[in-house]
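The chain below stands alone and is given in structure tokens; this is the form predicted alone.
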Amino acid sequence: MTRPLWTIGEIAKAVGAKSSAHPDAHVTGVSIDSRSLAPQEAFIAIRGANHDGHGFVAAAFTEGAACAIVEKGFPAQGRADKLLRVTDTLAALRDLGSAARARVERAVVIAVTGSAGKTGTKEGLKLALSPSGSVHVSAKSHNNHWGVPLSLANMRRGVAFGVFEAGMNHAGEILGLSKLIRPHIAIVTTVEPVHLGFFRSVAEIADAKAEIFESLERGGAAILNRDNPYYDRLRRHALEHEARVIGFGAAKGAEARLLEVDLRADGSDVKADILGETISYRLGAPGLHLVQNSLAVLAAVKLARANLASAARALSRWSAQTGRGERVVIDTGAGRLALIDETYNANPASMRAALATLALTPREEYPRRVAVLGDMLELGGQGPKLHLELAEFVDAAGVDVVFACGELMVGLYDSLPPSRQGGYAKTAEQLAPLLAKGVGAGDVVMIKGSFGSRMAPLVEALQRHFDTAGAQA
């Protein structure tokens, strides 16, 4: 009989509580969020900066939630052989993430931070992983100082790999993130100036990337971005920390070397040396950034001591995810048009990636290249020069026309001849019907800003746009 993800008796240890339910009732997850809870979940009541959970107690036990953690104090509602009392709910979990991460001490668990890419290279690493053997990985984007906790504490005992994001855009917070993950392995993906805001430099950024060596395993290895500016200075904090360092990317001394590449709409072929074995593979998603990532995920299954040949053949599966490149053909009635959802986020390192990804599309399928483009934020008083500066990659990708949203893009969109100007408009709500009127058939249109700039609608209104025009011709 496989044995449950936790018992209550299991939680209560964990979280130090008392419990008058039967200690070896099972419990098979746990949430914070009633609106997902499933049957038999521990709900924990988190106090947030817009709501508090205990306000969700009831909802969790109307959903059939096995257990709440919920501070002392709170009233027992009808249902106090179902309460686990506690100090502080935030601190609660992060003891269960703690508690799950003790008792897999036998699987290999890998740390993933980075200006950019996380969530792609998490997403690369459970493919890659997964031919040899059960892997763990945080969902969606939880790497925050709730969200890893919570992936932590839904890890079952006797995986084989456990993979999480770490994130951030203050210092200091990897540093406790880390302290909860310990891996044995830790990439950083790249260093950008992202949240330049709440950092004086990129080289801040930097020391801040690098506190997920902090808790480092004994023996340990940092995986980080040959290519980039800042892997001199990651490298001296890794070694601070006595870990074993491999490079990625093309340049000369990388130990996951880039050897050759076919960048293609489709996805790339590449070749590589990793860790001295020389490899050829399929990467399904496009985009050299994706390429670049995929070799720190190669190099961390070798290090895992993971099957190197049938991870390279598990990489053909990785495909582009919502809000992240994800590729979307619409019939416009007239012909297609093709829609690159990059919505999730934006920084300078993403924005240029996701641009050089549209110059991929070949112009004999869609003629005419199309970048809807929203502000990247939390960039600080570099955010109106580094909006400008894109200029140079809209040209590069061969961008016919932008069309473009927000206080900081408005100079960008304005540096560009009339020409190649589609249309402007404070907010993205506002934007939507001029981007509905100027593209069509035999478009490509990628759309990419930061979350806070609100893009996703625009991907949605195109969809409904070309439905009901559909629908009436």
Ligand SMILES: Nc1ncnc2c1ncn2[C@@H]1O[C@H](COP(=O)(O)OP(=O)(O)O)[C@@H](O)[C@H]1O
Contents of the next structure:
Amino acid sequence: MTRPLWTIGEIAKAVGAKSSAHPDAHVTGVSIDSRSLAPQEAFIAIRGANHDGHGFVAAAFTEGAACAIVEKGFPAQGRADKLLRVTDTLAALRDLGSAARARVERAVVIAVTGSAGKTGTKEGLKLALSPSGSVHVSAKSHNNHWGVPLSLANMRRGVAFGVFEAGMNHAGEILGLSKLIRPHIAIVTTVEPVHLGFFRSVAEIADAKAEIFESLERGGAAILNRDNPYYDRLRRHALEHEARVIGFGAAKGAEARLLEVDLRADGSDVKADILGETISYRLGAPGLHLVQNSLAVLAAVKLARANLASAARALSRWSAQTGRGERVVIDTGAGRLALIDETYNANPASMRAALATLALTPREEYPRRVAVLGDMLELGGQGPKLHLELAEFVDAAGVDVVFACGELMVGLYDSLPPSRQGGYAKTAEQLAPLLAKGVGAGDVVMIKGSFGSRMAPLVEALQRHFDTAGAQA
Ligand SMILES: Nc1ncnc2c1ncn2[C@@H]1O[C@H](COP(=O)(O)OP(=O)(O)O)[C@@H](O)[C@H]1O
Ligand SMILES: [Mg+2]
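Please give the other form, namely the form predicted together with the ligand, since only the form predicted alone has been shown so far.
Next comes the full complex, this chain leading.
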């Protein structure tokens, strides 16, 4: 019989709690959300900014929780036999994560950080490493002070590879995550001006990302973007921690180097030199930015001593995820419209990448290029300037018409010639009817903005609009 993820006895020991439950009782997962909890999982009651998990302990038991970790003093509610009491439940989650990390001493552990591309790169690593052994990756974008320990706590003891996303809004955050992950390999996808509200400069952002090297395991490696202006700065940090430094990119001297690339709307054909081995592969999702990420993935595969050829083959199944470049074709009744859904989030780097990728759609298929742009948030005082600077990339992508919403995007919109102004509204919601009227068959429409700009409903609104339009036709 395979061993369970945890027994209650092991959890109690890891978090330093007494438990009257049967110590050998099986626990199949660790959850902090009663809504997604599966039977036999352990529930940890975390105090969040908006909710206190202690209010959902009863719900967790209704869903079949094997046990719950709660703060001392929490009323037993007839479940005393299934409660593990601690002074600090978040600390307990960290302890459990550390215990999970400690027991996989033979696994290769990889941490992924960077200003954009963390989640995609993590998923790419899962694809690429799977042919070589079992892979555990963080769920969704779980990359913060609770997401990282939760991801660790759900790692099975026998995995061959563990891949964890580490994110941050301010300095010091990644340091704590690095201590928990203790990676053998740390990837920094790219360094860009994001979360500038909390930093004085992009150099400071680079320094904060470099905290990932702090708890690198002895003999570990740093995989860094050779094409990024902060490469040297990151490299210096990595060397201070005695890391082996591997650069990826198109630049001469990159150890994971792009040799040739054919960028198309449905993916890319790539030839690369990965630490001395030349390899050709097809990447299943479009954009040079994803090609870059794939070089980091293959460098990690090679360093992890996994199979490079099967990894490269697996990358043909790399797909753009919901809100991160996913392509939907809508039948308008009068012809096809292609929708590129980039509504999950936006910063200047991912905006540039999305615009460049929009330009890969052949004119013969979709003659008109439309960009629907919402505000990029958390840029501090630099916000207005960084929005205006997109104009150059809108031009370069050959965008014919721009729709825009938000107080920051108005600057860019006003700077465009009237012939390229499709419509502007303060909010995405108000933009929806203008957009529905303004686009149609033969258009490729890319929609992007920060999560807080609420662009996702625009995708749904367009789909609904053409559903009804199609039905009437
Ligand atoms: N290397 C990159 N440079 C610029 N943009 C990127 C890069 N990798 C991915 N992106 C874009 O950034 C957005 C977020 O991607 P995601 O993988 O979710 O990143 P993260 O987890 O860092 O937020 C997507 O629109 C994606 O296409
Ligand atoms: Mg993410």
